[in-house]
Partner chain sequence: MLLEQLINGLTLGSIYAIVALGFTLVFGVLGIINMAHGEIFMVGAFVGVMTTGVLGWPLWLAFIASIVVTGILGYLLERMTLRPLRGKKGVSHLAPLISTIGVSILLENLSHHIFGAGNKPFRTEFAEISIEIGSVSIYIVQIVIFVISIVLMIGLSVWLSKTKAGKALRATAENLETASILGVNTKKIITLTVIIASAMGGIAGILVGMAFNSVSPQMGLAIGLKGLAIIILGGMGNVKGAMVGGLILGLSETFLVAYGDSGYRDAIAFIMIIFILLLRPQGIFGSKIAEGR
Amino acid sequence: MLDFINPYYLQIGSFILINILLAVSVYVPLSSGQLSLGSAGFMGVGAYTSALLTINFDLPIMVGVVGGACVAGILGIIIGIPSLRLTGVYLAIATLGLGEVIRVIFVNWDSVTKGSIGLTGIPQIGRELLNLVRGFGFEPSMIGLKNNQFVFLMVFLLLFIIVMATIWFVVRQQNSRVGRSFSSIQMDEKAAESMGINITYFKVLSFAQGAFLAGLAGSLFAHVMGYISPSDFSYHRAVEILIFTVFGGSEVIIGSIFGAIFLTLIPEVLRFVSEYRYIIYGIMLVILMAVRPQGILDIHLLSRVKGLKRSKGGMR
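Kindly present the structure of this chain alone in the form predicted alone.
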């Protein structure tokens, strides 16, 4: 019996992977100089779209997930075009307001979203995968697993594959013409435009990609949890997603990944001091912003680490 495959740890791992997707959804627009706080809103759009498609139209979960992500991406394009006139904190305020508007729509559109009660009975990925393998004559007990262990393990592995594919795509894009265009716009928009870079196209592209990834995370979240409500996509969620990237380091994608992992684990690690864990969490963030406002990981730190590795390799 593989008792070490603990469903609790696997579920925490699944939340970490979803949060990595959300952190990357903030990182991509930031790479072109756009600070978006709309990730919680786009996450909600993806979650509700996927949930409604699978509940009301009995579509496969993967179709619902892709549909939710695409609707969020299209909304990102619609919002991104008029938002081009805004930069910095003004764009952040506008996108934060958008997220709140979306949440209020979820609360008040009772006939579709069930209001503040939320949607229940959403098909769960783990159970669908279990039913799928049983159709081929496989039972988790054949490999010494309980049903719940198999369900949580399959969910974790599926999310892991999706997150790895997403990171691979973003890293490849950074090293392409598109990524270099994003970087040049972030450094100096006017200079980039004078060099012939289509500012409008690339800014809307990065904004839409961020919205798509947030919608993808929301769709997956809905089918992992089996229940969603407007409170899951509130202002606090938007700030939490931003902190993942700011804490870890917004200059490099590994910073967003580290921030999502660390800040998802910390509340669980500090559970033994449950009364004070969020106070400790807040103190850590304040200290970090005072000591390293650029986040824990940045380009210079990574360059120094690479330099040390090269020097050690040369000494050998």
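Can you swap the form predicted alone for the form predicted in complex with its partner chain?
For this one, just the chain is written down, with no partner chains and no other molecules.
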């Protein structure tokens, strides 16, 4: 019974959730006008930090995940403070360079990172959770689930909670003094500054939040997969994450969520798409920029869908 709890579907669901986190990690800096191509790098920092903490020091996964996200966030601050003097294109290139440096370090720091082979035997969240509930005398079979069904279900639910909390955080922040500062910087940096907004502070804040979220997604990725290698965090990953956000709609958070869901599902549903995925991505980016640079979902579309006449700034 309960066959509908299919590990394969749950696995895809988990990937979608991780990709939503990654898309949001691009969206947040973008909401203050910062395009970061370093998300794959920050993701890698989170993944490696958490994996190494749990493998080498036997720390609980939760400590590893929080540690991974924090290290990525702190790196975001360190990189952010000086490089946010740079605008637009320069920042994009600097973060792209950063991402590559991080990857090269993963490949070459053999003694710690095991080089291009990567790390294996990373403790997996699902098993840990299973052990935990067993400690309380609970067996999946008691609710009619097989062990692996239970494991995948728990991972999915845990990720779901984390993603929901993240979205809740970002939306609440958006509709506040902090969010208004982000969007005013995005729209006109100089005017924002002359309204008393400390633009350096808010830019670093949004950039570091993005780094933190990417690091969080990375460390969760490591503990879901159980193995990681530098190629998981290459430039292609950064581009893929960027596409989630840009395709779905970079002005609204729901755009990032939609982009991550849609673009993760499509290659799974349409197998033939999978092979040509990047070719399609490439064409899509070009067409999008020319036809609909704000992405599929935007404020106008959303307010029409909801049939609301209220302030279009309200949903940002």
